[in-house]
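A single chain, nothing else alongside it, follows as structure tokens in the form predicted alone.
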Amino acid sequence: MATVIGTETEFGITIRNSPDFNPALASGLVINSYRGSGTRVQWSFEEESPGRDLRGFGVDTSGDYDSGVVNFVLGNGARLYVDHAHPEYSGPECADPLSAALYDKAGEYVMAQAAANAGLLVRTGEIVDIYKNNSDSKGNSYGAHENYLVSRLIPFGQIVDYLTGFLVSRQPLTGAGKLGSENDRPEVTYQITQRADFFEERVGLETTLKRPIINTRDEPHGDAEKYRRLHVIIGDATLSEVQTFVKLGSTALFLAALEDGFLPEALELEDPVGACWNVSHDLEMMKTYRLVDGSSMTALDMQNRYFDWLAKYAEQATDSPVTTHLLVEWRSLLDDLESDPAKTADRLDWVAKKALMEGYVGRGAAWDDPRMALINLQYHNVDPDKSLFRRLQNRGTIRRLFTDSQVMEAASEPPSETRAYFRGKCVTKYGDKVVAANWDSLVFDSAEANLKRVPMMEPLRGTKALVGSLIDESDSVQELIQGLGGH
């Protein structure tokens, strides 16, 4: 399985009774009003190139810009900042799914308490708003993206005809229900997700316009003779559990699988782009989609066939109890999709989101009722006394893999086993000598002439068996850089 994952979530945010409301300002009041564990720190952009392309061309942008940004990094190694007009809370790098969707929804604790502290602040009356969705439902989306690590070896036209039929096919089990659509596709009443909408084309470098299906950013956040960061834009914002352990897990899988050239071919759709909000508007999971050898697949086809090639990888390749949760897990899903998509109600945000809606249509109100688009929203809101979705969940009609007080420590303690816990640990511990990081560094002022940078290019190193001891016995920073070797 691919042996790091992350999540990066860009949350939408309102001040209710606010005529002067501007929603970059607003995120600036609501990451300045978090008091969790952690520090405020620049942003280090030294490493970083987003204008670089996967496929060899493209512009590097690399240097320290937008350092006005307001940035914290998160004693459980996360980073929580202003991506342009939405709060964004990006994970700690995780070795695998089950880590990966528990730090996620660390995520959502976070951004609830910065809320909450922030609406201390504001005037009388306003009410500040964040939800964990994918649209406003006025022509904007915002990302939730999945990032994944895989070996520089796999040429990427090979990531390419493998991938896009699959991150196609799995919207059913990633989306987050919508009330609606946008971006001048087809009228519909409800849908499956969020995103597919705004999906344009097949390639692509953009992310906030002509959405591609596979985005090619080669920016690895590590050794880049080595690694590619997989960034996958093509998901929702989702909020069950057992559906962001399952859309992260089966990624993973299927990389690891690619990777170990493991898939015996690609079910390559004729028409990618169409079919993605096309499966997305098809709540019947029925239609067929055409692939380039003349065959023609349903979604949950496509999904029933990339399964058994992976429980049968997973067989050969690994013992993990973590993959035979998975599997499990996403089987229970293909079949119950299959037979009755409303027993899925307790594991996908979709199909619970929209039983909630026809419970208000079989009561007599039609689906363009106001109280339907409260409903969309409503469903989404990370403050757990106003979330529908908590709601459902404290009522136990939604399946929960982990506990509050699991959360709550996932908000504060770093993954043990990659570098994100020397990052955590090290903002915790040494606060203010921390005076910059980035994913794969972190600059300290350790009181001489010159500030010390540590690089952290090997995503799997600086873990607690590793560092741990290092960093208990280190009351300074001093005695941490010289006892990883003084330079």
Given for the second form:
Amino acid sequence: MATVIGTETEFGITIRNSPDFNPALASGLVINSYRGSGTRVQWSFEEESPGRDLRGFGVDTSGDYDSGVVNFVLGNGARLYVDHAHPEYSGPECADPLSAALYDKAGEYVMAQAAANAGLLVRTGEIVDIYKNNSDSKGNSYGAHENYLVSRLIPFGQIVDYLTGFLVSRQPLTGAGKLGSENDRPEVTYQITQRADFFEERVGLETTLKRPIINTRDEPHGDAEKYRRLHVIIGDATLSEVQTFVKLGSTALFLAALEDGFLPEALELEDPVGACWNVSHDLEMMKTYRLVDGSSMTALDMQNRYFDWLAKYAEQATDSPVTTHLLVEWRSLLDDLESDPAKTADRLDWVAKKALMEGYVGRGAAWDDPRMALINLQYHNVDPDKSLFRRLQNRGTIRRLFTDSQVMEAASEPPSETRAYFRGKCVTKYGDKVVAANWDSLVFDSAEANLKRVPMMEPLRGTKALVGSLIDESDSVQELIQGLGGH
Amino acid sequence: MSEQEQQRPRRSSDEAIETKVAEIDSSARESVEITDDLLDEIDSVLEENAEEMVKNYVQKGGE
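Same protein, the form predicted together with the partner chain this time rather than the form predicted alone?
What follows is the entire complex, opening with the chain shown before.
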């Protein structure tokens, strides 16, 4: 798996007992309250074009991308900022899915710290609540996006044909669970994912209206001749570390195999959008879906097929301990989902949350009891004292991949294998001398007449191996720039 | 697609994966029980004004 992976999470936010609650202002308050390592910078959109489309034509985005106002780059290389009406954490670029899952978890820690600090600044009686979920259960959804760097040599149509079935069928592995349905979908008591109800197209550029299963946004944040950044918007924000790892790892491995021409068939669904809703609504996972070749498969049938292909691919192409670890976790989840889904309550958010609710049913609560809706929400609170997920995790009911100290370290230390290392180390060491940043460049105030812009078009350069000693030995920005070969 | 291909795809031949999957499965069986004790703890942290909490949680804008 040589791809580069990063996650972006928009967190839900509210301030309780605040008559004039404004989500954009509240998000700004939370982000500005973060006191961990990092520095406030101008986020330069010079190289970004959110309206550019992978299919090759541009779209007018009517320019509401002015989110540079509240913007931090953290010591771990992440971006922490206000995206419209939500606080957002965009994790650093990672070279493997285990690292990407760790940095995704570090984002929860960062947001919990920021929320706790913000809680000291609000009026008496007001309470800041931040949730890592994707829906308010009233028809409003916000995203947890996954990004995978892929070669531009794969024709985009091929990505659409192959990946659609994979993203639809992986939902039992990626769902965070939701009470009820939204967006005029058929009524259900409980469903597997937070997001599925909001998807209406097979492919498209939108992320907020008529959401597509395959998003075509084409901002590579790197050398555009060589790379695409595939922007996957259909996943749920997951709290379980195992689940986040399997979600990112299986998708990255799938894309690597696609890139190498290893996948024998596309498994194209006849009605991918209908299947998307139905997979999420089918807690038994027994429904079958028609493929364009006339056959029918369940979602787990499809995932089993993908698993077998990718296990073979891994044997030949990408043998690494992380890939083996991934295959073990993925295989085990597929086995347990097939034999007894309740067994996955230690690894899958949708199953764990459902088990809690069933516990309440066992004590006589009805499914429409307001406490059920509260469990549906409070499970996702990032405050470790309020989070129901954390209660399960603290008891060992949810299995972990990381320790608290690893997560805390990942909140300030960058991954060493990507350009996030350069970004993170520079903001930690040179602080306010970094005046602007972007995924693919940093701009330094070097005390000379001109600002110095350092481009980072290759995500797998700027690593600890390549720049670690230079940063260690450069006491000033001038020395750093000279060392990099600039003037 | 032939009949044979229609059947459930079977496990990878990799024995290391098989062994480790078995370890995960056996540890999982012991750890997923939702006990009374756990539900009592959840009860104690669940916010009191459930109906109002849920009603007031509205999110607009994003992505």
